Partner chain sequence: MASGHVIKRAKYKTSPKGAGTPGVLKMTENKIMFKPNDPTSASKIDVEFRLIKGYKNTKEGSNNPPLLNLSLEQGGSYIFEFENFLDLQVCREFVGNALTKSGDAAKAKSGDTAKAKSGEAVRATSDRSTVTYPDEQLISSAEMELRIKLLRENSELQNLHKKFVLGNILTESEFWATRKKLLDGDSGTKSKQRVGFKSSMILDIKPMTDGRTNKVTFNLTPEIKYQIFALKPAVHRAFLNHVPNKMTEKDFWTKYFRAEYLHSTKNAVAAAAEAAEDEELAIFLKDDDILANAARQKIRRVDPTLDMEADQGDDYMHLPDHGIFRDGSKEITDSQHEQFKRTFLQDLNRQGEVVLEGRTIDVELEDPRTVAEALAQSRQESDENAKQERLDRISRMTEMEDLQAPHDHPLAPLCIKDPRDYFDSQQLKTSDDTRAGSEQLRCSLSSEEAYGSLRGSISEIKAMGLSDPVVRPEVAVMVLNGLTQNISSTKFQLGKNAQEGILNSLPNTTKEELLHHWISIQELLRHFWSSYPITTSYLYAKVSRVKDAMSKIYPQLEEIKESVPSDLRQQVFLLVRPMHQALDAAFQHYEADLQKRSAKSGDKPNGYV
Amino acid sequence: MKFQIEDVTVYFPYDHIYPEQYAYMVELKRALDARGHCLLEMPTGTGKTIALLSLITSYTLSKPNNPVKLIYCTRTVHEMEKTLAELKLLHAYQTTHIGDRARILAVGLSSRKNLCVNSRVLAAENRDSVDASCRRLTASWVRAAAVANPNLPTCEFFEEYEKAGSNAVLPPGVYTLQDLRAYGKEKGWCPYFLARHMVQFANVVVYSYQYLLDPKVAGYISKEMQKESVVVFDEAHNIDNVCIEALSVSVRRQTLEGARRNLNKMRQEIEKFKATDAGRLRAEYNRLVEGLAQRGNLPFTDNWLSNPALPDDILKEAVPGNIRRAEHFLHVLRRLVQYLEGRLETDNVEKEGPVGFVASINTHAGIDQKTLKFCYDRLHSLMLTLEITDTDEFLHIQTICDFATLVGTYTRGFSVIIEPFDERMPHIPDPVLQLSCHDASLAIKPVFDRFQSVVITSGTLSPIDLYPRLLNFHPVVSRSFTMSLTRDCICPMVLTRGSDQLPVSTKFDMRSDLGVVRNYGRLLLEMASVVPDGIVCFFVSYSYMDGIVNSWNENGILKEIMQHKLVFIETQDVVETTLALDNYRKACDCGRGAIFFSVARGKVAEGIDFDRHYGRLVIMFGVPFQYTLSKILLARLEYLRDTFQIKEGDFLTFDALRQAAQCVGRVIRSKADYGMMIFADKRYSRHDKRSKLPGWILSHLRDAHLNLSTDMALHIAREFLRKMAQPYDKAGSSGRKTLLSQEDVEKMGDGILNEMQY
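Can I see the structure of just this one chain, in the form predicted alone?
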């Protein structure tokens, strides 16, 4: 369908549109017109992605003189592929309507591991090894040596790509990762470097958050992106955590041992070069004297991860004199490693700010702040001079330099925390030194400053007013939308007690209570006997899940549950979990029915959908608070309180409830779907906790469902399932339409907006 929103003709590839999609587009257009940033919360399963893509591509078509580039960030490769598949459909629709004028180039960009087509490189087991295998075949010095000695291996795909030169371009179209690999094989070109090159010319780029938020990656992937771009962070409820992880570093004993091995190997390389090619080390020294930490424009293949500190924070000044000579630099790194080893030899938890830590390094190891700040760039320069291709072997020394540069650059928003052991296992010594970032706004600030509009959107952004404070920005539009339904297909309930009227909770003082464990088991058993197909259960942590499943096994509840349905469990091993999910789906497909045990904050809670018969009920056992004795969390809470006036309790509740909402949201993925959500913990009945849930869940949570026992929940479940089994009118009647045709949209106009917002 095709309709107008003010001066923009929107091309939407379906015959009908949901009212909330239309309202979402209107608000999004308002933000684009204002050239500002926005926060938009829209229920899961209401077509958020296609609404975004339709509006932004149509907006660009309506402004041919000032086209807008769309940078769409997703969290997983699976989400990236889904987004590009939607865009393909939309692109086909637009080209049939307006022909060549609608032609665009849309590219998905991922790591070499997902794009490489060279079987020798792909034989490596993890991402770092794949990257290193690629460098071994494509580095400029390797290729130069191969010209003289044709027996040296190179990558035929990269060589063909280089040979094609300026002809190596992608024709217009929408390319998923699979399409890029297929095109690369057909042409004999390297899909990874082709995609990297085309990113700057594409109208739409879809890639992961890290490519914009992690300075090390963003520095060499996203620096060419033009200012007139719209950046979308989809599923962005955890964006503050992604920002913090991008600027945090952990150093363990293994890291320091590895760094020592790296330094010894580099010393040997330097000695070798001194004997055979001393001119090269001298040339590097002269370049550093002139103040050029980096060598001009590096070939694509020699590009290293950029500096971990944000670009503006590294002043373009000369590298300090004491680390210009390669052997002097190694000597400084040795002293730093020795100092860090000494700091790890502690029996107590230590915490200090970057300023105090840098002063201590200066006193004990004689390394000043400026020297620390340049460690990463100096290492980069040395690795290039020594022509090191096995980058995966040098990850340890990279981590040390990463740490040094960050601690030498930032004076606030960070803490250095040294823990002699994990608090949950105090009898096992495992010292760790962590440079922990507390301020999410540091990593995202350059994105807000540089691009004209940044859209942060998800199904769970409640309470929405906390995000501008956490990320330190001012949105021009901040909205939550309801879900228009023809029938109440969501049934949330709060279960506060078992059949024996004993309260249930995962509060620390109650979680190991046998009565609570038994009541949770009886709840699942009763539900398994009446709910068809798939049930998904979320626990607050892996250790709690292990404990409770063991108890159920010992007292026979698990055996009873398995008479009704098969049980599958998420583990910390990705392959095992994938296999368990696969078999869970098979059990649901063949009618046997299944239960999946999972963990809030785990892989399944974030990216896997349990739509249709794969999830008819989701049970959230407890409130998924973070481990509140974690020193890193305590330091962050203190920083948020002092800097942004966010109370500790408010942040912890907000964080736990967004995780819970994310878990239960897995069960409803479209309006034709239906499912029940049980919040099994007495704390959910409190208003201050419950009110932090997204509005689209709260609007279906009746007062009568706020304080249920197992028997009452069972009765409600039976009634709900009976009601859902009846045929229903998908388009909606009785004056409240949930599917709008083109005429409906033209007639209704602004009236929809007021109705759809909370």
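Any chance you could show the form predicted together with the partner chain after that form predicted alone?
Next comes a single chain, given without company.
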């Protein structure tokens, strides 16, 4: 369908549109007009992604004079694939209706691991070794040597790509990672470097959060994005955590041991070079005197993770004199490693600010703050000079320099915490020194500064006023949309008591109570016998899940459950979890029915949809609070209280409830879909907890469903499923339209808007 929003003609690939999608587009359009940032909360299952994509592409089409580039950030690769698939659909629609004018180039970008087509490189186990084996074949000096000696292996795909030179371009179209690989194979060009190159010219780029947020990655991938871009962070409810992680480093014993090995290796290399090619080291020295000249004009294949500190914080000055010589620099690093080793030998938990820590390094190891700050760049330069391609072997020393640079750069928003052992396992000594970032706004600040519009959107951004404070920005539009339902297709319930009427909870003092474990088991068992197809269960942690599954096994409940449905479980092994999910879907597809056990805050909760028959019921066992005794969390809470006046309790509840909402929100995909959500913990019945849930869940949570026991919940579930099985009118009844045709949209205009907001 095609309709007007103010001066923009929007091309939408479906015959109908939800009113909230329309409202969402209007708000987004206003934010784009105002060239400001915005914050939009819209329930899952209302088609955010397609609304967003069609508005932004249509916006560009309507204003051909200043085209906006769309940078779409997803949390995971599979979300990236989904987004690109939707974009494909949209693109096909727009090109058939507008013609060639609507043609765009959209690429997904991922790491070498996901894009490489060279079978020799792909044989490597993980991302780092793929990166390293790629470098071994494509680094500039390797290729230079290969010219002289044809026996040296190179990558034929990269060579072909280089040969094609400026002809190596992608024709317009939408390319998923799969498509890129296929195209690369067909042409014989390296898809990774091709995609990296095309990112500059593409109208839509879809990639992971970190490509913008993590300075190490953003430094070399997102450098050249123009200001007139719209940056979208989808599913952004966790964005503060991503920002924090991007600037945190931890150092363990293994790291330090590895770093020592790396340093020895480098010393040997330096000795070797001194004997054979002393000129090279001298050249490097001279270059460093002039400043970090090599930045910017590095060969495409040689750069790796860049400086962990943010661009503004890297001073534009020369590397300090005391580390310009390679062997001097190694001495500095050696002293630093020694100092850190000493700090790890502690029996008590220690907490320090970065300033104090730097001062202490200065007094004990004689390394000043400025030297620390330049560690990462200096290491980078040295590794290039030494022509090291096995970057995966040198990760440890990189970590140390990463740490040094961060601690030398920032004076606030961080703390250094040394723990001799994990509190939950005090008998196992495992000392760790962590530099943890508390301020999410640090990492995201350059994004807000650099780009014209940043859109932060998710199904759960409640309370919506907290995010501007956490991320320290000023949105021009900040809205939360309701969900207009044709029928009550979601059924949230709060279960406080088990079948024996005793309260259930995962509170610390209750969680190992056998009665609670049994009640939870009976709940699942009863539900499994009533609910068709797929059921998803979320637990508060892996260890809790492991424990409860084992005790269900011991008392026979698990066996009874398995008589109704197959059981699949998320484990810490990603490969296994992926396969388990695949099998879970198969079991739902074939009608066998299955249950998936998963962990809130786990990988599955983060981005896997359990829509339609893949999830008719979600049970959230307990409230997924963070581990509150964690030193890092305590430090962060303290920082939040001091800087933003956010109370500890409020933040913890907010964090737990957004996770819970995120978990249960995965069951709904469209209004034709339906699903139930059970919050199984007595604490959900308290107002202060419950009220933190997003509005679209709260509005369906009836008062009668706030304090249920297993048998009552079972009754409600039966009734609900019976009701959902009835035919219904998709367009909505009793005056309230929930599905708009083109005609409706033209007629109603702005009237929808007011209705859709809270």
